[in-house]
Amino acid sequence: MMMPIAHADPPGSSMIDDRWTAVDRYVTDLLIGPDPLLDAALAAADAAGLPQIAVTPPQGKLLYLLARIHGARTILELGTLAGYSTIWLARALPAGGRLVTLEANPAYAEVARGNVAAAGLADRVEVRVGAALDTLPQLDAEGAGPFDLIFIDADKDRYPDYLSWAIRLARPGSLIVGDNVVRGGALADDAEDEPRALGARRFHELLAAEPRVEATTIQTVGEKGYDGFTLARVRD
C-alpha cells in the first residue's frame, strides 16, 4: 500500500534547497561547459514568454549521452517546446539520423523550429504541430517507425496512453524515457489526486503489467526541485 508523503513539494516549489541548484550549476560549468546555441535557444524561449520547464543541462546531457550509447538512429519526442532537449537528442544523432518531435501549440513549434534552424540540425529533425494524440496515429499509419528511443515530456496525465503508442512505435530494444513522474513525491501518495499524479501512478502500473518491457524509474533534485524519470527498454 502506497503511503501519504509528508510536506512533498511539487515540481517548480519554492521549497527548492539551494544545494539542488548549487550542485547543477557545479555540474554544468565542469562537465558541459558553455554553449551559446543552448544558451540562445533558452533565451528565444524566454523571449517568446513560453514557461520555463526545459529540461537542466544536465539531463539534457543524460539524454544525449543515452542516445548515444544506444546508439539510436531515430527518436521521437512527445512534448518539444522550444527544442531545448530536441537539440540535445538531435546531436547525438549519426549522419542521415533522425528525430520527430510533437507539440500541440503552434506557437511553441514555430520557436523551436527556429531553434533547432540556429543549431544547424533542421534537416535531421520534423516538428509536427497538433495533439500527440492525433498525430501518433498518423506516424503509425505513415510507417514512421519504428524508433530506437522515445523521450516522453508532455501532459503528464496522458502519460498512459503515450506509454501504449511508444510501445507500438518501438522495436525490440528500443528505449523509452518518461520525464517528470515522480511529481515532487506525489507518485507514491495514495491521497493524491491531482491529474498529472494520477497519470504518473497509471503510467508505472501500465510498466508494471506490461510484460514487453522492463523498467525503473530514478528520482531526482536539482534546480527544476524534486522529481524523478522513467527509463524503460522493450524486451528482446
Ligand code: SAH
Second form
Amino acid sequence: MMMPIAHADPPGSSMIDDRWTAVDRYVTDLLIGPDPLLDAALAAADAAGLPQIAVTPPQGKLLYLLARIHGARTILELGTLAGYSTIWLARALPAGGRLVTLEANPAYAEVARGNVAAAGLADRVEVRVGAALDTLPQLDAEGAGPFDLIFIDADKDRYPDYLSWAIRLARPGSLIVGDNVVRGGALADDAEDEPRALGARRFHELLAAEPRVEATTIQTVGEKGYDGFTLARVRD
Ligand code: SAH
Ligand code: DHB
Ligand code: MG
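Based on the form predicted on its own presented above, generate the structure block for the form predicted together with the named molecule.
Expanding to the full complex; the earlier chain stays at the top.
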C-alpha cells in the first residue's frame, strides 16, 4: 500500500517515492542527456555549500520550453541560487534577449555569476543582488520592463507581493510561473499555518481575485518530492 503523503512535508524533505526519482532520471537520460555546463553549475553550487534546491532537469527543461514556445525576449527571475534555472531560461533567449535574476544572498549571486559566465551567457544575464522587494522597485523605476516571462522562485512567504510586482513589470500576454506552490499538499490544507504554505495560499487567493490574469496550478512529483507550479498569463 502506498503511504499517504504527509501534507506538512516541505518539498523534498521526505516521503519521496523511488518511482518519482526513477522517472525523473529516465526522462533526463532520454530527453535531456548529458549537459556538462549544467552539471558544472551544480558542482560549483555544491562546492560552495549552497542548498540543493534548484529545479530538477525536467523542470529546468520545462522552463526552457515555456520560454521558447512563448518567444520570450525578456525574462525576470526571482531567486537565483546558483543560476541553474537561470541558465535553462537564458538558453531560450533569442539573440539580443535579456534576463535579469534577483538574489538576496551575495555569496549565492557570485556563484551564479560564475556559472552563467562559464555557460557563455554573461552577455545576456544580469544577476542583481538584494532583497527582491528592494530590487523590484529599482527595476520598475529604471523602466526595465516589460518582461515577457517572470519566474517567481524566491522566498515563498512573499509570493503574494511578488505576484503584484510581476504583474506590474509585465505586459499583456506575459507569462508568470510560480515554483513550489503545492508544498506536499499544504496548499489546500486550511489547518496549515506554516508561513510558506500561507504564502502559497495567499498567492492563489490573489490570483483568484485578480482580473488581470488567468491561471492554473499543476501538481508535480519527482526527485524533489510532491510539489507543483502555477502558470499565469496576463490578459490582453
Ligand atoms: N531558481 C533557483 C532556485 C532558487 S532557491 C533554481 O531553481 O536554480 C530560492 C532563492 O531565493 C535562494 O537563492 C535564496 O537566497 C533567494 N531568496 C530568498 N529570499 C530572497 C529575497 N527576499 N530576495 C531575493 N532572493 C531571495
Ligand atoms: C526551497 C526553495 C525552492 O525554490 C525549491 O524549489 C525548493 C525548496 C527552499 O527554500 O527550501
Ligand atoms: Mg523552486
